[in-house]
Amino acid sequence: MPPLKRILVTGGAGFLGSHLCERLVDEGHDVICLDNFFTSQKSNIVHLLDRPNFELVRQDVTLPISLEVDEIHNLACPAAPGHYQYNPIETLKTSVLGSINVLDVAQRCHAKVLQASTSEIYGDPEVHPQPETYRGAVNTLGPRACYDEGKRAAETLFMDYHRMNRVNIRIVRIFNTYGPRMHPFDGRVVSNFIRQALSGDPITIFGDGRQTRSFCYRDDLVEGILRMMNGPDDFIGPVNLGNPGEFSMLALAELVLELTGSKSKLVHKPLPPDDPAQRQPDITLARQRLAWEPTVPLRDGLARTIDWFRTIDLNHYRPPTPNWV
């Protein structure tokens, strides 16, 4: 059995901070959950309040941490592009200021520590699918920048602080990643489509519809970080965790109207400023290092998906910022 450690996961009480918790608490280890409850619900971690090797911290990642631990995921990031655009300066602090901070603990402590960067970091891509040696096409000066060069920044510090002060760091490259818990105004498309097809409001496509993505089910993703975290030291990444399969928003639309026998009519808005048109991962080196690939098909995750957010209560939930869709 393997020596149980003291993990500090940042942004625990989100969508995939939420299910990293409570895989960590099931395996027995003392997890720490920091979490500023921006973007995030309580009720996505209320069920391990109780459990003796659970602890909640309410607080931001841009202030000074102090705690004594083993291992550092950091999830801590408004993810939905309506969250992070609220509050463009907060979130490049998040990014920047939140990685100094678990960085400097890390240092401290001797801890390994994971960074959860994105597959924005690849832009508006023109090298497809996107593999980790790709380095992306950024518009510095658009609206997604704010997330997008923050999590670019956030890389260089972990490298530099890996090259520099000698941490033990982790980077892992996030695609699109859906499931349970995921916030039903969180404006991300699939959330959208579900939870307007539920209501048996118009679905909303943005543009023609047949822009690209991959949609990886949340077990995948978690067992993925975690084959990263327990991997050898000599394999640091960044590493591309993600579903290579590849679906326009129209096949996602028609596929989400299947599963819930919805009669919405499809609505098409406006293409937003800097919308990649194609994302879909090389998840090459995830194969050949971590012996990792999704498992679940997109139709069994939208089943499971769907499932859950027949049982929630939207009225318990409210959009974050604004800007929800």
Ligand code: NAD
The other form holds:
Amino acid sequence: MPPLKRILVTGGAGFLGSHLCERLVDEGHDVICLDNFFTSQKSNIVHLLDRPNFELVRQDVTLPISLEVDEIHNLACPAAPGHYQYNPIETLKTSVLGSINVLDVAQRCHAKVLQASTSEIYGDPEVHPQPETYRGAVNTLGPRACYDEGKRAAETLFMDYHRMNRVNIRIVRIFNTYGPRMHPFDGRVVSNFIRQALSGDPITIFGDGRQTRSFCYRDDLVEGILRMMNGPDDFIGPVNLGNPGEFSMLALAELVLELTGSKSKLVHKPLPPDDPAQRQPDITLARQRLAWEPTVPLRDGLARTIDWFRTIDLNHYRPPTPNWV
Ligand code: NAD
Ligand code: UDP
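Coords for the form predicted in complex with the ligand, given the form predicted alone:
After this comes the whole thing, all chains and molecules, with the earlier chain placed first.
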């Protein structure tokens, strides 16, 4: 039985954060979820509120944090393009000031701290699939830069606190992850396609639909995060976490139509600026150092996600934030 810890999860009410909190609470740890509900709602964690080892702190991560903990998972940040472009300045502040605040807590408490970084730090990649050694191609001036550059700066801050102040860090680069509890109006491709298919609305394909992504089921991803956090101190990352299966958006749309039995038509919309043409993780490092690889194929994960979408009441979610369509 591993020792029980006091663990802070920033962004703990979000899609991934709420699952991480659930796993940690079930393992018996004292879990503090810090969130300002910018892109989530209380319903994601309401089932945890009466657990004695779970606490909710409503706070913006850009403000100083006065908590004492043993470990921190830093997930606070809007993640969907429509969400992070809604207030790009706040997005950049969340990554940069949020990282400084959690790193200061880690330094003060001698806590271990993990940064939820992203495949977006590779930008629109010229190297395929993307290994951790690839340095990326990001447009610093474009509409995605608030997120991409914020996450890149966060990685830099983590490395500098590690080198200069000996903070015990971990960096994971998460590739597109999906599953139950995704915000139905976050504008991401999986949530859009499922919602559209279930309501019989047209499926919106941006551009020609031949751009690719690799989709990881949320349970696989959370397992990867925990293996990285609990792994040896000589492996701080960055490490790619994602499912190497690569799909075009057209193929994803066909699969969603098949699994939902929907008769929705496909409609093409303009491709948003700087939309990466391809993305696939090279997970050799995660396989070697964490003995981790995804176990849930896209077809199975989508079926579970569709089942969840059938159970929710869309009126309980905030309306979509402005997007590029
Ligand atoms: P999400 O939007 O569901 O969760 C983010 C959470 O952070 C939300 O609960 C939101 O309210 C909270 N938050 C945002 N700004 C905050 C602030 N200033 N202060 C406090 N809380 C704040 O997104 P997610 O998919 O669960 O992503 C979680 C993390 O994983 C993010 O850091 C994201 O960048 C990273 N990530 C996710 C994916 C993915 O495909 N899901 C891919 C790469 C990286
Ligand atoms: N996309 C699409 N239709 C949609 C939403 C997204 O074709 O309704 C495309 C989008 O242009 C991108 C891919 O799907 O090429 C993944 O988009 P998402 O916003 O999910 O994630 P990201 O671009 O950050 O990988």
